[in-house]
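Shown here is one chain on its own, the form predicted alone, set out as C-alpha cells.
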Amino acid sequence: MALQGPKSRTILERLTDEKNIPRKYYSFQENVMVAGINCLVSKTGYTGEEGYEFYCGPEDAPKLWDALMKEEELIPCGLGARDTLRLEAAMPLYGHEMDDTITPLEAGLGFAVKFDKEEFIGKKALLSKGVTRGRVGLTITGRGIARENCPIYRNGEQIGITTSGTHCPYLGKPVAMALVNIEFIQIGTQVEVEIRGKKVAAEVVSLPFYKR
C-alpha cells in the first residue's frame, strides 16, 4: 500500500514513531510498527509527491488499510489516479515510455548509463545506434485527448507516436508524453496528433508537467 501527497510525512508520524520513517528517497527500514502492524517502510513513489509505501503480511493488509482510512485527510484511490500523477510528473514507465525497442538515451534516462565505463552489456549497441528520436512533452491545443500510441505528424508526415496521454485534473488540461524524430524535440515546435482519425494541433512542451 502506499501513502502519497504532501501531508504523507504528516501523516505517518501520527501512526509510526519519527525515528521509524525512511528520510532519503529510495531508501528504507525494516520492521516498523505501523498502527501496531509490522512492515517494511520504504520513501518511494510514482506520483511525483513525498511518499511511501508499505509492505507487510496479507493477512495484516485489511488491519493497515482500515488505520490508514481513520486519517481523515486521505482519499482512497487505484491505480488510474496513480497513472494520471505519474504522467503530469512526467515519470516513464515500463511498457509506454520504456520497453525493449526504446534505448535508455530515447526515453531521457541518459543520466543512468555510464559510458566512461570500459565496457557494459549493450555499450556497443547504443553507441552504433545512436540516438533519432527522443521523449517529449505535448500540450493538446486542439479539442481532443491523446491516450498512447496516437500518430503525431508534422506538415503531413508522421514523426512519431504518443506513449503515455490523458486529461490531467490538476493541470486542468489534456498532455501526452510522445517519442518524435530528434529533429522536432525543440520546445515550442508545433505538430499534430491524430486522435479517433481526426488531427488535432498541439505542442512540445517542457518535462514534467507538473513538479512539486
Second form
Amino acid sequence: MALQGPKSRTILERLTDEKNIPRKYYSFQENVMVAGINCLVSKTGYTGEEGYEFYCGPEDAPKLWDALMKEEELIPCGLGARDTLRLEAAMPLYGHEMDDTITPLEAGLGFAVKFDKEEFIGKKALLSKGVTRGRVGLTITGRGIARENCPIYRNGEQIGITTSGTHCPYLGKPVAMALVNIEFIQIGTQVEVEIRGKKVAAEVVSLPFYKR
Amino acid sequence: MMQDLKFTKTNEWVQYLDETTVRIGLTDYAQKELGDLVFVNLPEEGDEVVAGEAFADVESVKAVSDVYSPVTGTVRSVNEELLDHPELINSDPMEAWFIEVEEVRETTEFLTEDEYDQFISKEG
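Given the form predicted alone above, produce the structure of the same protein in the form predicted together with the partner chain.
Let us now look at the entire complex, which starts with that chain.
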C-alpha cells in the first residue's frame, strides 16, 4: 500500500514514531508499528512525489487501509491515476518501457549498469548489442492521445513505437514515452504517431514531463 | 421538442430536427460513466454514418470509447467546438451535440426517455 504526496510525511508522523520513518529515498525500515500494525516502511513509490510504501501481512491490510483513510486529507487513488503520475514523472514500467527485448541502456537505465564490474549476467550481450534505440518523451502536437504500441514515423518510415501514453493533466496535453531509433532521440525532432489509423504530429521532448 | 428526443442502448441521444434530420449526442449517464473527457474525434461534413456503427470516439484520461451512430445518413454539420472543448460533453451533454445527420434512412432501436431511464438503472 502506498501513501504518496507532499503531505505524506506529516500524515505518517501521526501514525508512527518519527524514528520509524525512513529518511533517504529508496531506503526502508523493518518491523515498525504503523497505526498498531507491523509493517516494513520504505521511502519509495511510483508517483514522482515524496511518499512511502507499506508492506504488511495480508490479514492486516484492511486495518492499515482503514487507519490511513481516517486521515482527512487522504483520498484513495487507483492504478489509473497512479499510472498517469508515473508517466508524468517518466518512470519506466516493466511491460511497457522495459521488457525482455529492451536493454537497460535503451530504457535509459544505464545508471544501474556497472560495466566496471568484472562480470555480470548479460554484460557480454549488452556490450555486443550496442545501443540502437533510446527512450524519449513525446508531446502530441496534433489531435489525438497516443497510447502504448502506436507506431512512430519520420518521413514516412517507421522509426519507433510508443511504450506508454496518456493525456497528461499536469501539462494539459497528451504525452507519451517511446522507443525510437537512436538517430532520432534529439529534443525537438518532429515525428508522426499513428493513433488508431491516423498519423498525428508529435515532437521529441525532454523527460520527465513533471519534476517536483 | 422534448417528445422528439430518443435514446439508444449504446447511450446516445437523438433529437429529430425534422422528419429526416437528427442531431446526435452522448447521454448524461454516458458522460458520467466515462469521466472527464479530454479528447473527441468527430467525422467530417459529408461523411456517411451507418446505424449501429461507430462514427466518433471520446477519450477520458483512462480510456477511449466508441460512439455509435443511431441512424444511417449523411453528416450535414459537425460541432467542431467539441474538438477544442471536449469538457463541454461533461458539463452539458444535452447541449454538446456531436453531429447533425440528414437524409436519415435507417435507425437502430430507439428508447423513450422513460425506457432509457429504466434501461440504465438496470445497467447500474
